[in-house]
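The chain below stands alone, shown as structure tokens; this is the form predicted on its own.
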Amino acid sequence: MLLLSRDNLKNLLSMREAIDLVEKGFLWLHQKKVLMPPRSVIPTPFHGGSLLMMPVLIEDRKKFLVTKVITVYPYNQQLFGYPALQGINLIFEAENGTPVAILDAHFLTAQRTGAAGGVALRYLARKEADTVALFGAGPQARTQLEAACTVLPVKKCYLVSFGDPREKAFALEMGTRLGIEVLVTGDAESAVSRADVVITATNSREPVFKGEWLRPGTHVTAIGSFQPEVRELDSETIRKSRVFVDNLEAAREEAGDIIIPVKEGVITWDKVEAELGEVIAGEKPGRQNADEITVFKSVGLAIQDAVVAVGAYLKAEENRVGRNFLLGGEQ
């Protein structure tokens, strides 16, 4: 088996490569070329934490069974100084069930979630969009901003402050790395009203901005919540937007950003125009004009993890990266 650490993975896949892989994964899912059962979630009584298991079967030129096993503890950073998300990706050869790789899931989850946001921006944002309002300063926020800069001509990012001690370092690091201006601001209304793209990557259980602040032509990507009672977007944002999801079945179970306004009677599920895979396939339209507001709500899918994990594994094999070992001892 091949063991790929976080440091190994950081040097294997560029964000553009990850975006291309996730785009292919969304398309395969829509075309029913993968088998992806619903993920299992086991809540714990400890600090709002949970265990998630996310399997998928990929039948491409090479056939793989991939599963992600992670814990999500939203208050880990504040309570213990640990990441909110920790776990592993496991890859098996599908034809004979042989385990071939173990990969760090912390980095890959952030990478694939950022890549999903990048795919959405390709199809839903205005091509000239150059200003981002970003909510969140953790690993997910990093990759969302990196993906935005990969597919759009981003020049400026307003990082909305929640008093997170990581914000100043985030602004300095990402501004330098991406070659853009990153400004920390406590004025959420001003940031949102000036933005072409609004990204929410927080552990908030309540909306982080008001839909009335959005100007025409804005695209919103919401990736922080994946529970039916939790949301980052208010009902007005959903009501006034064209709404797209990664997977409708999963959204009906987990996307509080949509479930809550449905329960309030503000919208019905017909408000969801398409899954992203349908847009990629050319079966449903993405952005149709410069003035409409679009929303991409992602709860995260196993296929995203699978395609990025397999892509990293194959590239590691080719470049002889990582540590080989036997389950029964060293190789």
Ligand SMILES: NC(=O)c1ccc[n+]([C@@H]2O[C@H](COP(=O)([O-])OP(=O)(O)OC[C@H]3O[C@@H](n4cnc5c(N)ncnc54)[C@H](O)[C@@H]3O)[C@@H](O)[C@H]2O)c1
Given for the second form:
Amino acid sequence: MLLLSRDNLKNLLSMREAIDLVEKGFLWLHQKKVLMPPRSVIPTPFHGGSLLMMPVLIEDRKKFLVTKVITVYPYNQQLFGYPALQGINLIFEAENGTPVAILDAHFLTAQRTGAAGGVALRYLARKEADTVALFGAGPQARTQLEAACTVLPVKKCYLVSFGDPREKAFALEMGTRLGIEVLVTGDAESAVSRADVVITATNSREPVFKGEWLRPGTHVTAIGSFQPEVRELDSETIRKSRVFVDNLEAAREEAGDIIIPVKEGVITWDKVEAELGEVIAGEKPGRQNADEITVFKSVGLAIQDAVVAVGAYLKAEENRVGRNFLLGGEQ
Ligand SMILES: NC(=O)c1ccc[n+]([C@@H]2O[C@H](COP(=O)([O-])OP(=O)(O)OC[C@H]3O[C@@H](n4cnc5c(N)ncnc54)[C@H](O)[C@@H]3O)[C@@H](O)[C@H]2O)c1
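Compare with the form predicted on its own: the form predicted together with this ligand:
Complete assembly follows, chain above in first position.
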């Protein structure tokens, strides 16, 4: 069995490769080529966290069964300096059930979530979009910005400050790495109203900006919330936008950004135009003109984890990266 650490994974898949894999994954899901039951979630009420289990059967060059086991502790960073998300991806050969790899899910989750944002931008953002307003300075915000720079000609990012001590380093490091200007600002309204793309990657339980600030033609990607009572977008943002999701069934269970405006009677579920897989398949239109506002709401799907985990595992095998481990011991 192969063990792949965070360091091993860093240089295995480029963001462009991850975006291509996740795009394929969304398409396969729509084409019913994968088996993906809803994820099970165990909350830890005393500690404010949860454990998520996310299995998938995927058919690629080889057949793999893949699952992710991950904990989400939204205030870990502030309280303990630990990542909000930690866990492992497990890969088994579907033919015989043999476990073949364990991978660090902290890294891969950020990469696959950024990649989903990248797929959404390919189909929903204006091609010339060059200004991003970003909420959040954690691992998810990093990969969202990296993916935006991979698919769009981004020149400038306004990082909206929430007092996170990581913001300054984020701006310096990401600005240099991506070759763009990253400005930390306390003025959310001016950031949103100047942006072509607004990305929310926060642990906020309440909307982080007002929908009335969005200008025509903006695309919004919301990835932070995955609980029905939690949202980053207000009802006005959802009301005035064309709305797309990663998966409708999961969104109905988990996407507070849509569930809350439905409960308020501002919209009905018909407001959701399509899953991204339907747009990728060409069955539903993505962006249709330069003026409409689009929203992609992601709750995060096991298929995203599975495609990047298998992609990284196959590359690691090819390049002899990682550490081999005999699960059954020497025999
Ligand atoms: N959709 C998905 O597939 C998916 C995948 C992974 C993580 N997530 C979620 O994404 C979120 C971010 O994850 P992370 O690991 O980067 O977390 P993190 O704790 O490292 O970072 C959270 C960031 O949000 C910022 N923030 C909170 N409220 C804000 C506000 N009102 N305005 C601006 N910034 C604000 C904080 O300052 C911090 O920088 C989490 O809620 C996580 O559960 C979603």
